[in-house]
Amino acid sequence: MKKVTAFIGTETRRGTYRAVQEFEKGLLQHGEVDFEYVFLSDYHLEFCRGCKMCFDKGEQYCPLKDDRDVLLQKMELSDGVVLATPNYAFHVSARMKNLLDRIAFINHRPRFFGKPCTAIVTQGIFGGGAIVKYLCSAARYMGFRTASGCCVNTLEPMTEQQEKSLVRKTRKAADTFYKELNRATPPPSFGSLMMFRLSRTSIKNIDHDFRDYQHFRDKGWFESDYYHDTRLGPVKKMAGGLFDLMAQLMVRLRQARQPDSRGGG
C-alpha cells in the first residue's frame, strides 16, 4: 500500500482541510492508499536565522533544535506527498513557507527521487494559481517529480457552484496524482539535466570543506549522469555533455570577474 502524506499550512480546519478531504477521497476510489493529514501548526518549527550552517557544514549543525527532522523523516517515509496552504497575500501560509525555508539545503542536496509531489490552493477570489506553480517547483528542487495540483475557490460562505468546483478540482488533481504514484521514474527532462550538470560543475569549484561539495563527492554525482540511476539516450548525452561545457565557462568567466585578491593601490 501505497504512503501518502499531506502537509497544511493553516491552523483552521476549514477550506483547505476541506479540499485535502476531497482529494483523498479521490485517490481512494483508485484503491487503497494510507493518507496521512500533518498539520503544521500541531508541530513546533522556529523560523529559520539564515546562519547557513545547514548548507555549509550540514543540517545536523542548525541551532534549531525542534520539529523539523520529525516532518522531514515522514516526507523520507512517504510514497507522495501533497503541500496544501491557503492563499495568504498572494503567497503561501507563513507555516508552509518557514517549512520550506527549514529544509531548503535539500534544493543543494536533493533527495526525493521516485516520488510525486502535488500541491492545493484554496483562496477567496485569485492568485492561487501562481501559488500551486509555486510550490510544484520547490518541490522539483527537492528531487520531487510533480503532478499537476489545483486551486479552488473557498470564500465563504462557499455556494453551491462552488462546491461543486471544488470537488471536481481536487478529485481531477487526485487522479494525476495516483497516476503518478505508480509509474515508474521517467528519464530526466533536458531542463533537470541541464541543473544538474550546471549545479555539480560549480560545486566542483567550492572549497572541498563545504558540505555540498561533500554530498556530491560522496554521492558519485561528479561523475554520474544524473543524481539518480537512469539511462540517457544517446541526444540527451550529447546534450548533458554541451551543459557541462556552457558550465565550465560559465564558471571560468565568473572567476574572472572576481576582484584581485591580492590588493593593490
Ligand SMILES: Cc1cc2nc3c(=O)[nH]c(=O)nc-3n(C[C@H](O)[C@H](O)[C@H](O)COP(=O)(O)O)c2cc1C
The other form holds:
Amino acid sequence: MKKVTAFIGTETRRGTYRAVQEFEKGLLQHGEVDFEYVFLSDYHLEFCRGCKMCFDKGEQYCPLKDDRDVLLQKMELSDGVVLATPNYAFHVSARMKNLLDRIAFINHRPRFFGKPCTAIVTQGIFGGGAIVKYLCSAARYMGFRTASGCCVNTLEPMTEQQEKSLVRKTRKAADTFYKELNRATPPPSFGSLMMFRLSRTSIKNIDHDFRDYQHFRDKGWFESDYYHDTRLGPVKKMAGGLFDLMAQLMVRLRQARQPDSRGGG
Ligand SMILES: Cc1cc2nc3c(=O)[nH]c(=O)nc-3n(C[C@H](O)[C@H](O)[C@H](O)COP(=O)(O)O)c2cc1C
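Having gone through the form predicted on its own, I am curious about the other one (the form predicted in complex with the named molecule); can you provide its structure?
After this comes the whole thing, all chains and molecules, with the earlier chain placed first.
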C-alpha cells in the first residue's frame, strides 16, 4: 500500500485540515492509501540561523538539535507528500516556511526522486494560487515531481458554494496526485535536464571540501545523464551535451571575471 504524508503548516484544525481530509477521501476513492497527517506544530523545529553548515559541510553539522530529521524521515518513508498551508500575508505560514528553510540543503543535493508532491493552500480572499506554484517549485528543487495542487477559499463562515468548491477542487487534486503516485518516473523535462547540467558543472568547480562537491562526486552525478537512472532519447542526449558546454562557458566567464572566487553556498 502506498504511504502518503501531509505536512500541515497550521495548528488549527479548521480550513486547511478540512481540505486535506477531503483530499484524503478523494485518494481513498481510487484505492487503499496509508495517509498520515503531520501537523508541524506538534514538532519542535527551531529557526535556521543561516550558518550554512548544512550547505557547506553537511546537514549533520547543523547546530540546531530538534525534530528536523524526524520530519525528514517521514518524507523519506513516504511514497508521496502533500504540503498544506493557509495563506498568511500572501505566503505560506511561518511554520511551513521554516520547514522549507531547515531542509533547504536538499535543494542543493536533491533526493526525493520518483515521489510525487502536491500543494494544498487555503485562503480567505486571494493570493493563494501563487503559493501553490511556489510550493510546487520548492518541491521540484528537492527532487519531487509535482502534481498540480489546489487553492481553496475557507474563510468562515463558508457558504454552501464554497463548501462545494472545496470538495470539487480537493478531489480533482487527489485524482491527479493518485495517478502520479502510481506512474513510473518519467525522463526529465528539458528544463530539469538543463538545471541539472548547469548545477553539476558549477559544483564541479567549487572547493572539493564542500559537501555539495563530495555528494555529486559520490553519487556519480558528474558523469551521469541525470540525477537518477533514466533513458534520455537522442534529442535530449544532444541537448544535455549542449547544456554541459554552455555551463562550462559560464563557469569560465565567471572565473575570468573573479579569478579567486571559488566557493560554495
Ligand atoms: C495571520 C493571517 C494572515 C492571513 N493572510 C491572508 C492573506 O494574505 N490572504 C488571504 O486570502 N487570506 C489570509 N488569511 C486567511 C487565511 O488564509 C484563511 O482564514 C485560512 O482558511 C486559514 O486556515 P485555517 O482555517 O486552516 O486556520 C490570513 C489569516 C491569518 C490568521
